[in-house]
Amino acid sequence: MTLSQIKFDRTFRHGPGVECGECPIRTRAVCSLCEPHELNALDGIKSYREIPAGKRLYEAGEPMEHVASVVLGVGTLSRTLEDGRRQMVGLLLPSDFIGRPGRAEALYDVEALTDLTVCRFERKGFERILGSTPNVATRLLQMTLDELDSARDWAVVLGRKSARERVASFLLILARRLGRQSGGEMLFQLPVTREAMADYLGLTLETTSRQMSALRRDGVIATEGRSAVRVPDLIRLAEEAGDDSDGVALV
């Protein structure tokens, strides 16, 4: 398999009457603990939406009448300061939840990086279900607690890691969540430009690019074209990320 053959999954074809049972995020999303009858309640208010790559779904401060689960594709959550400085505060990968019950306004900009498929719920209706469906509430709490942990982990990266470690940390996250294994190597497509990477990493795009070059020069990664990445040795990459603790939780 050559690097250029790695593409994002776009296999899920939805439409009226598509069953949740066929949904690729059925086992990880906010609905994953639901019994069949609970799923019916969600099914009644759900609708799929396709968002083209590059489109902004919400801007910080805007009203937000829906919540949603990412089904396919990659999005970002970010904040822009008045002088233009931008910081991404979260990646939105399949099964991630967008929006917040109980809040009518977006706190962050939400953007589609690749074409995005989301499973959308009208917010008020979702809040009602949340109150009457413990398995949804429980799962949302679990997911939020997990998100909180990753946000805190990311604060460690932003607060204490060098540019090289930050870039390695980012590649490691993507390799774990998007990578395909192929003969001991991990292969994946970067869903982001250098600029977006820089926004996530709290660096400039030039520094980001330099560190990518350095990691390539040192054999930690190989690249092909703009976005295909090969990681020959995930443990080596984890060491570069400073995550160490002898290679915790690889895979």
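Next, give the form predicted alone, keeping in mind that what was shown is the form predicted in complex with the DNA.
This part shows the chain on its own.
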């Protein structure tokens, strides 16, 4: 957790409210282009909610009264088929947007992988603000197009890359989005179980574990316990992932 995240967490838990300027996702979220008067408009319809790890924020098909931005923690988007089979279709990382203005029902199950804090907005109020606040609408369009590009990139990962490249691609995403620099290395916490990781990558648990072990043996990553991951050289990890995007994250 970064210093700004720690400051936010303390303020959120112990103070009456959180100023947007103190928010750790302020420069990346849907409000990142807002002028002060636009932030005031959003502030009038915002609230914070904490979702414990393993609990759902929404289930597919239920009314969606709020849209939200992930502030702290990691969540998942998933779809459950009629026969009970479940497929993870996306990760929700800090600054990611949840929901779709103009749609009254949730399309996917939204679940907290870790303890999750979201900044949420009343959906109907947010829709009104979109019509009168160009900077919010512009930023949401940018984020939507980025998400479309990421979905296309991920189709390549699943459709054409080897098992090793898929695992490396996934770790590269997390390193770029969740990592912190320490002595020239990138450190992050793996927020998913090996089972969930395998599900997301379209691999078996055995194959996923084998590729993690191979990357560790070859010095591409190092792990401590079950969740701490250290990347000595991000460029080498990108090469293992077959990535040529010059630092642009896949998700």
